[in-house]
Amino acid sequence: MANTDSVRVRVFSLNCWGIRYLSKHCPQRYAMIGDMLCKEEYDLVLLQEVWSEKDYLSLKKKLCCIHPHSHYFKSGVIGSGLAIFSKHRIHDTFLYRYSLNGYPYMAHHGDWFGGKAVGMAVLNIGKLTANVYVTHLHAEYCRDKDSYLPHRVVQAWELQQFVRHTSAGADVVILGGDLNMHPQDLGNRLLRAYTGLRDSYVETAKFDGCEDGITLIADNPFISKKELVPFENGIRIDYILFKGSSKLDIHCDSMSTTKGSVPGHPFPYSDHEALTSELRLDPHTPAETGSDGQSKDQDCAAGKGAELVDILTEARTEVKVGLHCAERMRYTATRTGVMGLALLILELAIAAVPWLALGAEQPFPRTSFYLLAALCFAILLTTFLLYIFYTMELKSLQGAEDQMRLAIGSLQEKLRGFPLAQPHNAQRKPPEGDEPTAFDPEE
């Protein structure tokens, strides 16, 4: 039975696929999205891939009566694509841009130009302080040979750090967005294990939507089935995650997703399915904990610590793979640059022949020299820029790997402070010389 003091919050999340002039039926779909949001009157709307600020302003104008408070997060060359609409007043916002986000020369993927980030909004829901996050991580273009996996793992690492360090004083934490990760992918496990965020689909008491909660479905007309191989039915990469606090319990009473084309329209809202979660916020009533309860809490904390160590070790290994790849690419760029420089020096030496040997004629046409010189300069400039980029990538990967190493050491030190598992009625004593330590991965 719901508490009479319960507060209910309806959260909506959608990757809008709003690339102007490239995404199919973009103006019509934004109109459909706006009409639907006006009708449903959600408390919080978390949107991704709103790449055009004009589209955001159009939605803002349309939703001004239902969602008077909104914010558009600007980042990168074409923007982060992140936007929040809220019934509740937004008191503060902040944007953190991920240090790694693909490669600029992979223009056909476009993630680097988007400036992928996580946006935060602090707002009050009644007397409760809520930290609301919206994010969009780097896409996975090939499951078998995912060259972006180290970048996405680092993004997940930075996301969990950002959430943990900014939500300490919040009563409720809500995160929505396109994580571009399957539920059991490394980055997803890292995010949920470290922050304590819970998955609406897993936690909901009632679900209505696509089978297994998938948000990229094969029946969507905007999706090529080749993109879903080897997952013929589709994949789940969009999430609404939540977490309460010491004075607030949070439950997901129901969750739903759209199911392809919108009734009365020839196409769906986007190439992704929209998510809706109905959350119930109840004041926390702490129960008295006896010695058995404390023992169980210690065992649970030790188990979480061991799990985190395993996940972090796996993540650190993946980051090291990215480090080796970045080092190899930087070496290739350096070697190519040296070859371009040697070719330029050789050309200058040949060009100096007529001045060193008086009366000698230039053996090559002048046009060929100019073209060759332009090629050499282009090689030098390109390799120099690539060298700088790969150096920056190396620094980011090294920084993340160092942080993970420190985190593993800290977790292992805490685990050493836990006594060995014993029957709950047995007296527990800490190891000699060590003080009892409490473990909480969310702190």
Contents of the next structure:
Number of protein chains: 2
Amino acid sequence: MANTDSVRVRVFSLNCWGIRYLSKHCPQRYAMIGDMLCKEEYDLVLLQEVWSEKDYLSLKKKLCCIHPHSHYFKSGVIGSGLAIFSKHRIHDTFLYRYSLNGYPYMAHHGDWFGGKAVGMAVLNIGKLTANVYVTHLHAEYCRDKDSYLPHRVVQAWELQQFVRHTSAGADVVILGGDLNMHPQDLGNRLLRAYTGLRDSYVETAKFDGCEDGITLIADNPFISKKELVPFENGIRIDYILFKGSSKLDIHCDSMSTTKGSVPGHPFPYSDHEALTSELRLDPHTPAETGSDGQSKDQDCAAGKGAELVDILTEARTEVKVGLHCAERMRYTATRTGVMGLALLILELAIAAVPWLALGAEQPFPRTSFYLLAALCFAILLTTFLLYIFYTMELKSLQGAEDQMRLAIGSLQEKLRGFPLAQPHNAQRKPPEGDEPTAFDPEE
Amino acid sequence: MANTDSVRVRVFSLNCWGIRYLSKHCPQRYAMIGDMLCKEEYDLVLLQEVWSEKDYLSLKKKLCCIHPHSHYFKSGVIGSGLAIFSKHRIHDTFLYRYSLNGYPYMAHHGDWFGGKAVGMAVLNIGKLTANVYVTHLHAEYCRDKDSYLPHRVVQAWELQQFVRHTSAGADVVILGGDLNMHPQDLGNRLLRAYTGLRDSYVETAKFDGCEDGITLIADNPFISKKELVPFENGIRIDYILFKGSSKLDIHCDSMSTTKGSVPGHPFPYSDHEALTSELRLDPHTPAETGSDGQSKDQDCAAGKGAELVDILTEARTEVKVGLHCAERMRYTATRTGVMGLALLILELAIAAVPWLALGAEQPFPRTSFYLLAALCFAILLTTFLLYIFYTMELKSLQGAEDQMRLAIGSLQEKLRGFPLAQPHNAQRKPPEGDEPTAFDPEE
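Having gone through the form predicted alone, I am curious about the other one (the form predicted together with another copy of the chain); can you provide its structure?
Following is the full complex, with the preceding chain placed first.
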């Protein structure tokens, strides 16, 4: 039940698919999005794939009365594509660029150029401090053979680190965006379990939208049905997540998604469906946080800790697969580079030492000589650049794995500190002078 | 005065200058550092420029009894070079890689390859939560004409953002490292003013070390005196900073630096001097935070806010200089690329259309043709890569400038919300429903 102090916050999230000159009907769709936002007057609008700053600026102009406060996060070559519009004043912003984000030579996928990141805005809703995050993770192009999975898992890992460490002072945390992960995908479980963020779709009291909350649907005219196989109806990869704090409870009263078409328009807003959540923030008095059910809380926390260790172990395995892959790629680049160098030396040797030419009159036509030399140099340069890139990828993967190992160790130590979940153990002394009982995944 | 609940923490920081095979006496110096750390038994050891993981691992092995907990942060191609050793359990770690960090083609400076970053470790000292940061910023190679200044200012900006946003839940914050900035340099003022971090050297009750606390001294045999000009004695660029929280006060009881030589050894630990701070953490009871002097606090906060706006404006100007520079560099790269393309087209045209050769019998010797074509391709590839790099640099600089502009606006709004600093204004109503009086740079 809502109490009289309740604050209502309406949050909107949409991946705009805003690649100028490439995305279909881009200007018309931005105009539609702008009109709708003007009409709906959401408290917070979280947009992804606003790849052109010009589009952001025209939206900003259009929305200046409803959303006087906004921020566009810049990253990568053409990104980050993330934008926040708010009714409430934005006091502060911060951007975290993911350390891994695909490969520059996979230009047709484009993720690397987008500089995927998570943007944070700190704003005051009434007297409450809200940390609002908007993010977009690396796309999944082939689920069966997803070569970007380790990168996406590391992104999810860094996302949960960023949210967890930056939100300690916030009364309410809201995260929206295109996570490019199904609800039960590893990265998604990692994010939710570690941060305690709750999923609007799962938590909502009332839902109006596509079946199963899917946001990439087969009925959308911009989507090729082939891309969705084997999920014929569609998939859910866009989310609005939230959590409260010791000072307030947060509830999702209703949630909705668009359903492919927009009444009165020939096409939808984007290739993704838009999400809207109506959140209710209930500040609670200190008296409400009683000490009853402490033992139950302990059991619950211990259970969560154990679950987290399992998820982290799974994530670590995935990162190790990525490490193995990156090592192999670096090895291939090195080997190719060495072969290029050998070829160059051989060529120079043949040209310089006549008896190597096996008695031929004109051992090496000049044209072939220069062409071959140019080829060798091209190979050397390319493999050198690739070697540098793969070394950086390896460092990031190793770094994430080290951090995960340390986190698992720390969680396991905390779990060992738990009294067993039987009543007769409730008065056991905790070992090693740590905080006695409370398991807090936030710590 | 120390009270009975006081906790003492001894912190050590050193830039190890650990480039294998290049830094002088590297193995011997690591051995000396390890022996000294074993003997001194500091609570926290913050190291920079540990470029090789092997060196970290051998230190870890040596220090396992004194410092059972440690972490090595990985970043860039050979970095990040940052390591933490601790007596207290490290629960969690997080790394923030600076978005700007020099240029890859300035390989002789090497900073880009080091992947400069700030590493955070969350640990419990008794019942207190401590956030410990270790960092290393881009070096300054020429103070008069410092082309890296905008990068270092953005690094300082990101460092303060990272510390401020991640430390809300901490009881104590400690930051150590090589900031590559003099005490009154813009980035240093920005960092201290925004985060509220205090400088051990300035705050210490007792100091033993080099004059003015300098950490890059002329007497160090690894330092060329020419590099220090016009600061003949040396400069102070390494720091241990700290701050408490609402739960505890923190004081620096003593601080010391090494003085170039190490007794009993032929050379010092590094080209930088090592720093040691002895911090005293005094948990205080809620009663101590009285409401007296509120008006004085307001004046002080308003003064700090105004100072911050000045510093931020200065930083924004510096970032704009960087923007101008990066734009010029990108323009040069584009122009060179276009010229390379024009040359290639001209060459192809001459080869393809005989009358362009102005009647010459053999207009284009084949060898020259291929050599010129190879040159054109090399120009095109290089300028394309540079264009990509400068575009990313521009995005980061623009992003930082946007964030600074927003922060200045927010601070100015808060300052307008302050009652004037005269007693008769103390009961004035604050405008616009914001938090009435307290100016909190941390918010």
